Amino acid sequence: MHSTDSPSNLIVTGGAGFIGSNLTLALQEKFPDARLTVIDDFRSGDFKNLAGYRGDLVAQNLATLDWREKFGDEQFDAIFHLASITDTTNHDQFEQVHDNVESFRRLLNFARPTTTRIIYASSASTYGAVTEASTESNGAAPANVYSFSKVIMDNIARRAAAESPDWIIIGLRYFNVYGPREAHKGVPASMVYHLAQQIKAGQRPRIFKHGEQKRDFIYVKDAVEGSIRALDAHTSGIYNLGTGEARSFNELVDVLNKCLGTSFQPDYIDNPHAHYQNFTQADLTNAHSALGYEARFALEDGVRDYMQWLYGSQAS
């Protein structure tokens, strides 16, 4: 596929999940003539996220899927691989590493003979505890087994790309994504969602003492835009997708209060997590040059758009 052509056949794994469903529906809108296939086992997805979807859906666990048997010699322009065990609180090391890594390995083995472009979800959590903006060349320091599984995926992606120079494999390190179609995740949903729900219920928003932890909050529409731009990238690589700005939880509460017309003070609680990322910020230099990516939604804009989607006209 040349960047001038529209893709005609695309797969999104994890397409019923949070980022995956937003991506799937955006692809459907951008390339109305393309054949779309979602693969999802609904462990962390929900059919309601795909309201209005017109494509195919294969319900399968990717850790055991025989791609060749399922798709034969069908040619795809690209495969977006967003499926993984996304519950970072699932500490079953075997399950996390096995399912996330083996799913990816099976996909790579299927795509290798045809050098089908792979665009997969890595994670900003691979950087671990940092105090300044993360660049892709920084070493990995995964604090939980979910992040560790993503590090192994990055390792095998780099190896595969190095062995086949004409095969483009792109990893995307999504930072702290929030936005429509995440509510089904429950506890792992974003802080933006949970704090908004608390405020709407008339409660003070609960954040860890003393609210100065900072996050690069990226609106899901920007995450999707960056992912679609990877269709046109000319070389393999792993890229950060964030806004490039770190904003504190205290600031987030202020932004939510403004959008919701409320004035709740934060309720500061102790942080029970031993391995907590107190700071995340994406260095976007590489994403900008390789993908032409820049975030369009600052925190204020993303939260306003999201509150409108969640609560309709009540959000100002």
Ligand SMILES: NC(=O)c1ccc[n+]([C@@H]2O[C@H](COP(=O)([O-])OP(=O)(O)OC[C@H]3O[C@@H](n4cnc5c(N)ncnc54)[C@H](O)[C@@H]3O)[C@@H](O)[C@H]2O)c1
The other form holds:
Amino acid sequence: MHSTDSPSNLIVTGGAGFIGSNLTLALQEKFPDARLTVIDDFRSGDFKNLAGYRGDLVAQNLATLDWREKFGDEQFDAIFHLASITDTTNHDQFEQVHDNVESFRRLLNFARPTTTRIIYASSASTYGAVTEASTESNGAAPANVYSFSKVIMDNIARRAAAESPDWIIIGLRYFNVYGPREAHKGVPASMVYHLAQQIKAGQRPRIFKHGEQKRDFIYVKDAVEGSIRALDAHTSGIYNLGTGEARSFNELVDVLNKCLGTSFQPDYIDNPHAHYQNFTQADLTNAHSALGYEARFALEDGVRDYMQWLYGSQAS
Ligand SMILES: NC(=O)c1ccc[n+]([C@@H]2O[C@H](COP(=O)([O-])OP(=O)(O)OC[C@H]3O[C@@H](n4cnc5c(N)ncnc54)[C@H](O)[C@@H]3O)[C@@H](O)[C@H]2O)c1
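Can you now output the form predicted together with the ligand? The one shown was the form predicted on its own.
First the chain shown before, then all remaining chains and molecules of the complex.
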């Protein structure tokens, strides 16, 4: 696909999930004539996320899918690969690595002969415990097997791109994404969602002692925008997608209180997690130069937009 052409045939794996469904619906709006196909096995996704979707859906487990049998010689402009086990507390090492990595390998093997553009979800969790903004050239330090599976995906993506210089493979290291269509995730849904729900239920928002942990919270609309921009990138690479700002849990509670018209004090609880990312912040230099990406939603703006979507006019 030439970068000025509109794509006409696209796949989104994990399209019934949180980011995938937002991406699918945004692609449908931006490219109304494109043929869209979602592949998802609904292990964590939900069909309700795709209300209004006009495309096809293949319900298959990507870790065992035979792409060639399913799609034959069909040509795609790009494959967005967002499907993944996303519960970071699933410590089944075989399942996490097998399902996440083999799904990606099968997709790469299908796309290699036609050099079909691949845009896949990596993760900020690959950076592990850090204290300052992360750049993509920093070494990986996965603290759990979920992050480890993403590091292996990055490794095989780099190797595949190096072996086929004409093939564009883009990894996106999403930071802490929040926004519409994440409720199905349950416990792994964002802190923004959980704290908002606690506040709406009249409870003090529960955060880990003493709320000074900082995260780069990115609104899903920015994550989607950055992902779509990868359709036009000219070279393979792995890029951070965040806001570039690290905001504390205490600040998040303040922002939620303002948006919801409440004044709850945080309820500080012990952190049960031995390995916890106390700090995440994206260095966006590369995302800016390669994708032309800039976050449009500061935490205040994203939370306001999201609360409006979740609770409508009651959000005040
Ligand atoms: N949400 C975040 O903050 C965040 C941060 C960093 C990276 N990511 C990555 O972004 C992607 C999307 O995450 P999300 O938050 O939308 O999670 P999600 O759980 O809502 O979406 C994942 C989707 O993939 C599907 N899926 C999983 N394994 C599959 C398989 N083997 N075959 C077919 N379908 C499968 C699930 O059913 C689900 O619909 C994931 O790759 C995730 O690792 C998310």
